[in-house]
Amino acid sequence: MNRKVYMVAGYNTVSLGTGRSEFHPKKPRPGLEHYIQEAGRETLKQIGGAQNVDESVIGNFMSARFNNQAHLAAMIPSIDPALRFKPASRVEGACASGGLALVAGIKSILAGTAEVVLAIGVEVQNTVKAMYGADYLALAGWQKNRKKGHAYFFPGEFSDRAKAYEEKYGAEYTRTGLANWYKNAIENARLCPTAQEYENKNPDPLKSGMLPPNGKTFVDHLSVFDCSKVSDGASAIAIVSEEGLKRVGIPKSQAVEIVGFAQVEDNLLEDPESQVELTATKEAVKKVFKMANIDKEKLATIETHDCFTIAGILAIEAIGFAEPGKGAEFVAQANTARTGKIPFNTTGGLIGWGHPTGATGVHQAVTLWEQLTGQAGEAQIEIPSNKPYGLSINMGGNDKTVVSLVYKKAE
């Protein structure tokens, strides 16, 4: 890259939804504007105020349906009057919308059109019944497939991936891997106060994860424990140049440097090339490793897009930590646990922390910023000196839009 790019001052709201004690479906809850303002204001506090921001970008998938509100860029000035009349834009790429917001901010820094960019991701989804929500979320796929898909469209899509994996590598073997992924997600979420599953008291998450799916009540090859929940929340972080870092008065020791980024798109109109491979994710990781000039062995931790447990298993294989068909075993052997070979999703990921769709990519960045700068609290893991990098993978739709970034503690 022609300029150094850093991220600082990350902030996550609570991921609100079922599982949080403050959530009640029949009681009033914070709206879209509340989450945008909370995340934005808390990041502004850390960077010396809105006067230091040159432009803003907000990632969001489906506010026009879930909240009857479009035109989110014009909500940015509601965060602080000093943002009025400054450039702002909204980006959308289904569940990768947050990642696209990060890429947009990075490109502005690289282009020299901004020194400090406020990046926000947001989604408020607990506004409609589950079946209506399934219809809205199905728009992350090819709409002509909606009628022939499952009533719960995306659980059905990834149930098909789980089925293919089971048929190729064994049902019990697959279920054990998926259950261990769920177990890790819950254990990690219990260490993060903003996580949706923070208060989860299940004494045996592995046992719950091993329960067989019931196609009569849900989908055939995934249970509810294999799925991320419906979530409301927002995340924000500042993307800055070297000049921007000086402007906001934050030392490099509290920043991460972005040493690689990749965005890939696959054809939405076509079915997956293989049900047991995340082909777009694999390509994105290949490209981001090349830009960062590293390989997987330099990674200390990974935030991946586990919208479903099977997506986590397939991501392990796409990154190259396990051969095809060996991802489930890799998880079952505790390699992805917080004390394992390569810790994944240290605050719970989408299944444990939550999945406010447009916010997820930014939440991943905040988590890696916290981990690499030693600010993750109880969720903190050890970052070995010979493995100073973090990787994020943010996926939109069924592996159609993928954003991947490599982070390193700034020096």
Given for the second form:
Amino acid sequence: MNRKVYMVAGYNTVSLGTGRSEFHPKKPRPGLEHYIQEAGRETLKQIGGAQNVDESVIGNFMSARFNNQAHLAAMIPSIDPALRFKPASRVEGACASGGLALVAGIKSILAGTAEVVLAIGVEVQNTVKAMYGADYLALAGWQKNRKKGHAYFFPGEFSDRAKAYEEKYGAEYTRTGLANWYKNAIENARLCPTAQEYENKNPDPLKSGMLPPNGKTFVDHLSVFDCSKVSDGASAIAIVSEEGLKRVGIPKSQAVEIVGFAQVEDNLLEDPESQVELTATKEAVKKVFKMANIDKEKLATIETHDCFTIAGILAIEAIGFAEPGKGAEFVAQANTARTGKIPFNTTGGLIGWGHPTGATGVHQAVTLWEQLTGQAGEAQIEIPSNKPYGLSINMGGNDKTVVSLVYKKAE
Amino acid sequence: MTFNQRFKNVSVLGAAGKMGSGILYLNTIYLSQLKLAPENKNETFVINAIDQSQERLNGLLNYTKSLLLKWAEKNIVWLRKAYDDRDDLIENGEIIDAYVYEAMTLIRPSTIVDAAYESSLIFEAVLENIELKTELFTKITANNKNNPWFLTNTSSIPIKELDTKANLNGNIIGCHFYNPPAIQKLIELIEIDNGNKELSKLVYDFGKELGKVMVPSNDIAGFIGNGFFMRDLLFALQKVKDLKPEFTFAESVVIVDTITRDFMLRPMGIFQLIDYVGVEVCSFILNVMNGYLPEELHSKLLNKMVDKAIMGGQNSDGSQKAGFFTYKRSKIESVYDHDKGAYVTIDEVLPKVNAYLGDLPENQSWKALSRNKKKESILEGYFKKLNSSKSAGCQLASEYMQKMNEIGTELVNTKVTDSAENVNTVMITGFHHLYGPINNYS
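For the form predicted together with the partner chain instead of the form predicted alone, what are the coordinates?
Zooming out: every chain and molecule, the one shown earlier first.
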């Protein structure tokens, strides 16, 4: 990269939805603007105020339907009057919208058109019941496939992947891997006060994860424990240049450097090349490793897009930590647990922390920034000095838009 | 005529009432599913919703629509497959809207009984009045060429009596839904001697399709549910009398209500249940049963309360009307003192009642136990402690439990039903008790 790019001053709102004690489906809840303002203001506080910001980018997937609201870039000035008349853009790439916001910000820094970019991701989805939300989220797939798709479209798509994995490698074997992924997600979320599953008291998450799916009420090969929940939330982080870092007055010890980024798109109109492989994810990881000039052995932790447990298992294989078919075993042997060989999703990921779709990519960046700079509180893991890197994978649709970043504590 | 042909034209009498509205909804669900079967796509199905009041019928349509919407949302996985051939319906929201619209178009509201003259199946849920029921049945059979079959929701009148009086030639069955029929799983099924066996089969199929628990009862007034409940109620009233003169009427009512709810771990106390069902309804059922059974089954007290217009039951918004208690947001606020002819606040009564009753044998509640998968073993330990405790509350509850066991056993002995299991199923499924009255706890 021609310039150094850093991230600082991350902030996550609570991921609100079922599981949080303050959530009640029939009571009024904060709207889209609340989340944008809360996340934006908390990040601005850490970087000396809105006057230090050159540009903003907001990632959001489907506010036009969930909230009857489009034109979110024009909501940015509501965060702070000093953002009025400054550039702002809204980006959309389904559940990778947050990741796209990060990429857009990074590119502005690299282009030299901005020294400080405020990146926000937001989604407020509890405005409708799940079966209607499923319609909205299904727009991340090829619309002509909607009719033949499942009522719960994306759970249906990933259920097909779980089915293929089961058929190829064994049903019990697969289920054990998925259940262990769920267990890790819940245990990690319990350490993060903003996580949707922070208050989860299930004495035996593994047992819940092992429960067989019920195709009559949901999908055939995934249970509700295999799915990320419906979430409201926002995350924000500042993307800054070397000069920007000085401007906001934050020491490098509290910053992460972005040493690689990759964004790949696959053809929305086509079915997955293989149901047991995240082909676009694999490509994105290959690219980002090349740009960062590292391999997987240098990673201390990973935030991956586990919208479903099977996506977590397939991501392990796409990164190369396990051969095809060995991902489930890799999880069951506790390698991805917080004390394992390579801790994944240390604050719960999408299943444990929550999945406010458009916010997720930014949330992953905030989590890695916290971990690599030692600010993760109870959820903090050890970052070995010989493995100083973090990796994020943010996926839109069924492996169609993928954003992957490599982070390192700034020096 | 096949069963499906019978369901092509159905009437619900008293469709806008508390029970009728639920029965109408269940029929709408059933018929709408029939209509969605590929072989029935071009068939016409009709449900006549017959009730005296235009205003109530209006409310009924809104109520039914809201329930259908909830059903459709819950069953979207199935509905999506059922609408597979409709290329114009893509999203779940579109399918749900289409289903609710099509289901609602099956319903034909009417205030005139003539609407039932083309029906092959008649569900009856009018007032518990034998003359009214007989009159309606007679009128319909006289004008209906389809040899209609009748399903009565009576909870107390012997079915044979209706069959004979209306000359139905065995084409009637007792199909006693529990309140609210849309949610309650239980249906008591009362076949008559020499009744139409095909009709019995039809009802079993209907209930099974709707996921109901069907319990057979013999044709003895009150059947299992009210046979038990009315005797439970009379025993409670007797206990109130027994507690005099040491306690006022209001205190006695609270004592017995607390015993039956908290000590016996029921969802509500016996007097709150009477209020829920309706003081007037209970009084009416007792009077009906009294006319058919050898034992004395009546309550002067309930009759007097009805005379004073203390009716219980629910307001149209679902809130509870005053009966033995008055309620604020479903919580008991005051209790009726018959001797004073006035309500006294519950707070005035509770200190003396609680001091008398003493503590529960252990800290358990119906709500917590109803969700506990190991409740059987917990209940066993709980009642063991209750039976050995010397506290007034535990002793009274222990005595009450024994009486309930006797009432249940007597229902089997007097051939109201063939097994203790049926009695227990009715009380567990229909009344949401945690355990059946015929048990080894007492």
